[in-house]
Amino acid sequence: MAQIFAYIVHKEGTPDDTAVELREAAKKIDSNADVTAIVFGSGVDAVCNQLTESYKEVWKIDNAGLAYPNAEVIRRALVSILPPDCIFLAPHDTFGMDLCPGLSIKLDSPQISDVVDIEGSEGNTLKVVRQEFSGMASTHVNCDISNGAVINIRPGSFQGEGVKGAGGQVVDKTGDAGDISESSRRYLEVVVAEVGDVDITKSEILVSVGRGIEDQDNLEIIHELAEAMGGDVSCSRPIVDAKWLEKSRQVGTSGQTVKPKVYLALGISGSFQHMGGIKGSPFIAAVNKNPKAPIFQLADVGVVADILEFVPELTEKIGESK
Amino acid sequence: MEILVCVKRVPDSSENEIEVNKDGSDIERDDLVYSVNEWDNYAVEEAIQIRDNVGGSVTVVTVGDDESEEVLRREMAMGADSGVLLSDDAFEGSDGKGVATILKAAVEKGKYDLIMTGAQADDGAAQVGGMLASMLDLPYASLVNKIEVIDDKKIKVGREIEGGNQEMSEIDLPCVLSIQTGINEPRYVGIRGIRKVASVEIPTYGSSDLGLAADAVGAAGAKVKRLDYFVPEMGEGAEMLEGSNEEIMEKLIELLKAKGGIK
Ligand SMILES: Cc1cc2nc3c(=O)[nH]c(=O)nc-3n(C[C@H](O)[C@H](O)[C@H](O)COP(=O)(O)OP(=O)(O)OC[C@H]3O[C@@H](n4cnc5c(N)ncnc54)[C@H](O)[C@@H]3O)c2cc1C
């Protein structure tokens, strides 16, 4: 079996929640693997010993130029140091996604990205799970890794204790990691994003809105519908991207992470990025018209209706019963 | 600056309720609604608003067969000023990598400043546009969500990052760069628009006047393949309510203020 390695993300001398699942994952490609953690950034000594609870071996490449990961830059410093024909992973976030399809050209290894459920190996096959057409349809897919693969984790999927007491060593890798000067791309700044009228991420109850609202001025019955339950309006991306409400009321990996007690997702599908962002298993409650809408696995309770009837609907009803 | 929009056709995600079919080899394709997929669409009203702000053209380019014509029409329809159609059988069954290495086949037959796609299509993948940097040796940006033009050297991008923080860059050209939705306001396409660029001749590439060799693009070169669709059963699911609307609103009422999701 192939060497398999972990990209390890880390924020605030901490490693991220995917460091444990890449390890879950990893088990699954190959039950026995040891495996290598990799850590690129600056001053990581902390993250890398923590590190060492779950893998055999932790890679550091720490240099002041890679305080900021600029993937461009470690792709590069990748193909120095990963031997031939390994199996890469990674999370898919916004780095994996920026860093891995182009590292899997370098390597001249196959990528599969965006993976869910990891169903094992047998010889030089790979067989894992993803989803198609936002999450609406699941696929099997096999992988031929004979000369390796890079794979992109689906964030939050492989839930697991990981491997503990792993009693791993860290090993320096910066001198083998060639030039780590930015070039072609340079990294300039972080823009926060702005702060809204609303803080829907301090919000207990959440009437959130998705793209099954249609139209705009269907927006009032929304905002009707929170007033009466003493809610607050989130919403789901394309309404955003629309720019019906502001970025500040938007759920999801690249919105706010709210914890509400109670979220009622009006309209929504349920794709990953949007559920990502709601913590704290909150009560959920989904109104859509399509039954078999992702959002009903997920959801606590289910209603199968038209939301622009029955919201209005609803609303009235509250005010009958309060 | 010339511009190449890499675009797809695509079962439209808005109007369609997507089921798997009886043996599980597909989707339930009849009846489908298709259209151009939402991330290109951005991608290509950023590139004409560039044309517009500091000239050069626009080439939207696709991987399909003959139906994908329809989604060049419509980006040309919306600014674009010429279309390229890249179809042969020997590409059916491309995996993402197979993909890539078509249209790099087609980049190179032109000269461009700057390559578009969008973050991701409808296999949610997220990879065309990585991979093609990759193999041209060019910079990459993925989930850009502001380009700035400053000189025909070099542009200021933002990608969008976890929580909506935006990470600003500055990028040399040639570069490839991957689109995320909500760069702008793609502009309306009518039917009129769409019948005055009817007539405009769209060039069909196959493999052979791409150069391209028989077993790097199609099932032959994939080593990703899709065996099958399903419809995965995810824990309990919801209690779905079910009753008269009068019914299902009382419950629910009922559950939500249980939770205290009613003050
Ligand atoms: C990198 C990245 C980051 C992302 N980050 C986020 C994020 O932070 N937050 C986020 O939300 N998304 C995010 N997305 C987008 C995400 O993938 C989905 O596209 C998005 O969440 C879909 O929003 P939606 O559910 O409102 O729309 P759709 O998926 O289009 O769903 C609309 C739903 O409404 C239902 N519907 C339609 N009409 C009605 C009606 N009249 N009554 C009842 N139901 C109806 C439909 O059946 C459907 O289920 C991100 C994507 C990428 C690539």
Contents of the next structure:
Amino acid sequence: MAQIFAYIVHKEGTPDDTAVELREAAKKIDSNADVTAIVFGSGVDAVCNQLTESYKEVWKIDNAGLAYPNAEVIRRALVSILPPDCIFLAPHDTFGMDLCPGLSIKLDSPQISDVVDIEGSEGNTLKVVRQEFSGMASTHVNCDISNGAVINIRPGSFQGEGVKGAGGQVVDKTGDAGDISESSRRYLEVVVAEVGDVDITKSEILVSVGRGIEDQDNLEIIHELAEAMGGDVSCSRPIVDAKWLEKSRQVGTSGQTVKPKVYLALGISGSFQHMGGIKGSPFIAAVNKNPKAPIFQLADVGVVADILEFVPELTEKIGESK
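So the form predicted in complex with the partner chain is up there; where is the form predicted on its own?
Single chain only below; no partners, no other molecules.
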């Protein structure tokens, strides 16, 4: 089996949750694989040292010019340091979608995006699962990995605690990465979204509502339930697009990233754009009248019901229990 590498996303000296998820995905490709983590950035020693707890080898590319990720530069560096016919894993986020298609061309390897499951491998054939039509259908893909592969993994699809105490080592590959000073792109600034009256990134309990609420006036029952549960109200993108709630309450790849202990999804289909904003391992309960909604594949508890009927009853029962 080809050597497997995982691109590690990190922020403020801490690896992203996808670091564990990529390792779990790699183990489904090859249970005996020693996966190598690759870390790009400026001043990344702390990140690399944390990763040695779950990766036996961590490649470090440390340069001041990498303080902000630049897919053009990182793609060029990866071509210089990756061995032939390897399997490269990266999260299916905005940066991963920028990085990986071009990388697959440079490596002359196939690329598969938005992978939600890996069914294993037989010889040079890797079997993976993607989702189509907003998760309403699953596509089973056979990929020829004789020349390696570049694979984007959907965040949140592979859960696990990883392996602690791996006793890994950090290998400095900065000198092998080539010239990273030249780029047609130039970093300008990070624009931080304004925090609204509630900072949902700090909430331990979120009651999140989607298009299933049907009308703005119906949001009152969501607020009542959130108050009964001692949580805050969040939402999916259609609610913000309709201007029923402010942008600061949106969960997803184009909204806020949250790490609650409990996430109650009401009338939310569960697209990867939305679920990509949920990190950690929260208890997810979903209520949707469509029994085939993708959210049920990720939820710990699922209820097929109309939220307009279910939510008031749940609020009443919570009140009685108190």
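Numbering follows the first chain given and starts at 1. Please read these numbers as outputs of a predicted model, since none were measured by experiment. Take the two forms, find the largest set of C-alpha atoms that superpose within 1.5 Å, and that set is the rigid core.
After superposition on the rigid core, displacement of the C-alpha of Gln250 between the two forms amounts to 2 Å or more.
A movement of the C-alpha atom of Ile213 reaching 2 angstroms or beyond is seen between the two forms when the two forms are aligned on their rigid core.
After superposition on the rigid core, displacement of the C-alpha of Gly41 between the two forms stays below 2 Å.
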